[in-house]
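Take a look at this single chain, the form predicted on its own, given in structure tokens.
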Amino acid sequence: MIRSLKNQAALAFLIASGTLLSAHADSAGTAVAPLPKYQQECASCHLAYPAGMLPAASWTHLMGSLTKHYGTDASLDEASVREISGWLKANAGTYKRVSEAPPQDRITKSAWFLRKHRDGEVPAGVWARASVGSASNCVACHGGAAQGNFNERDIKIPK
């Protein structure tokens, strides 16, 4: 009973201080509301991926190489780069699943992504479907991805 009360008190403190939200964002990659400037600039071409899906080192590299952003010039003015970079680094994943920068800083090549989308769970042919296109098209199966919802109960794999 005492342990339960202590746990409840600790939970109340974490919620009140915002620590729980930060931890949830870190472990799930989804709870932090996107920076409007990040949403405006990045979501104009692709999903504004939750900052917690990559470690700070990946975001630093990506923001420092916008002239060659996966084959596209995604250059921004210096003020926007500073603002977005600061927000991404502050909200980057630090949970063990995102502690290492994935190859080419691609979320879809990270160990946690590959584990969650392994064959048997997601057949390889799904990525080739016209309705999906690639593993980076999160919204094809995760309807709430733009709002940061990647809940497995809400997945609908298109035909």
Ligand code: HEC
Contents of the next structure:
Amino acid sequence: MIRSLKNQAALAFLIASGTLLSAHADSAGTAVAPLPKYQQECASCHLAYPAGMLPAASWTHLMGSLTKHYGTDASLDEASVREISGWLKANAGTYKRVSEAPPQDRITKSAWFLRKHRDGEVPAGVWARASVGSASNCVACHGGAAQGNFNERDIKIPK
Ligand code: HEC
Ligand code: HEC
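Can you switch from the form predicted on its own and show the form predicted in complex with the ligand instead?
The complete assembly is shown below, putting the previous chain first.
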């Protein structure tokens, strides 16, 4: 009972934050069509992070500073920037927990992220493992992350 209530709350959050809505694998038929350009240009160094996990303000800032992108140059031609930026903003998170821009426009610095991944859930030493590398590397533990699946049941922490 408690378990199912907890899952329902998590599901409500995921739907509201756009995780499921932006997932192509969602079977409910409510999925936002993924933008091919976004997959093409923003998934070469890491996952194409779900648009719903950051507010529009963060996406605007990120897309306006691609030459200085977390220590690397991720710049694109103007037309691509416009297309991707427009799509990210249209599908950005609006739910309460995602509405405020996190430090450095990082999903991994959002309050909800830190709560979900706190010490009791992910032991501190795990983040430094070579198999993980960084908290930004969602796929290391969420095997279905590229399909928008962050479900608790499908998490596997690598050794
Ligand atoms: C040349 C490689 C590269 C490309 C291309 C790239 N990124 Fe990144 N991105 C990075 C690196 C490196 C980080 C920092 C990862 C870390 O801290 O481990 C990052 C981090 C991020 C984060 C923050 C993740 C977190 O910690 O929450 C977001 C959001 C992001 N990128 C969005 C984008 C978007 C949108 C695009 C396409 C316009 C893009 N990236 C293209 C290299 C890249
Ligand atoms: C080192 C492994 C690891 C990495 C890397 C990781 N996570 Fe997680 N994540 C977990 C674990 C473990 C949980 C389960 C916490 C719990 O049981 O409440 C979780 C929970 C979540 C949840 C909540 C799922 C639910 O059903 O309540 C979301 C959403 C999520 N992670 C997103 C992300 C995103 C986005 C990234 C990358 C930016 C990421 N995670 C990176 C291990 C990881």
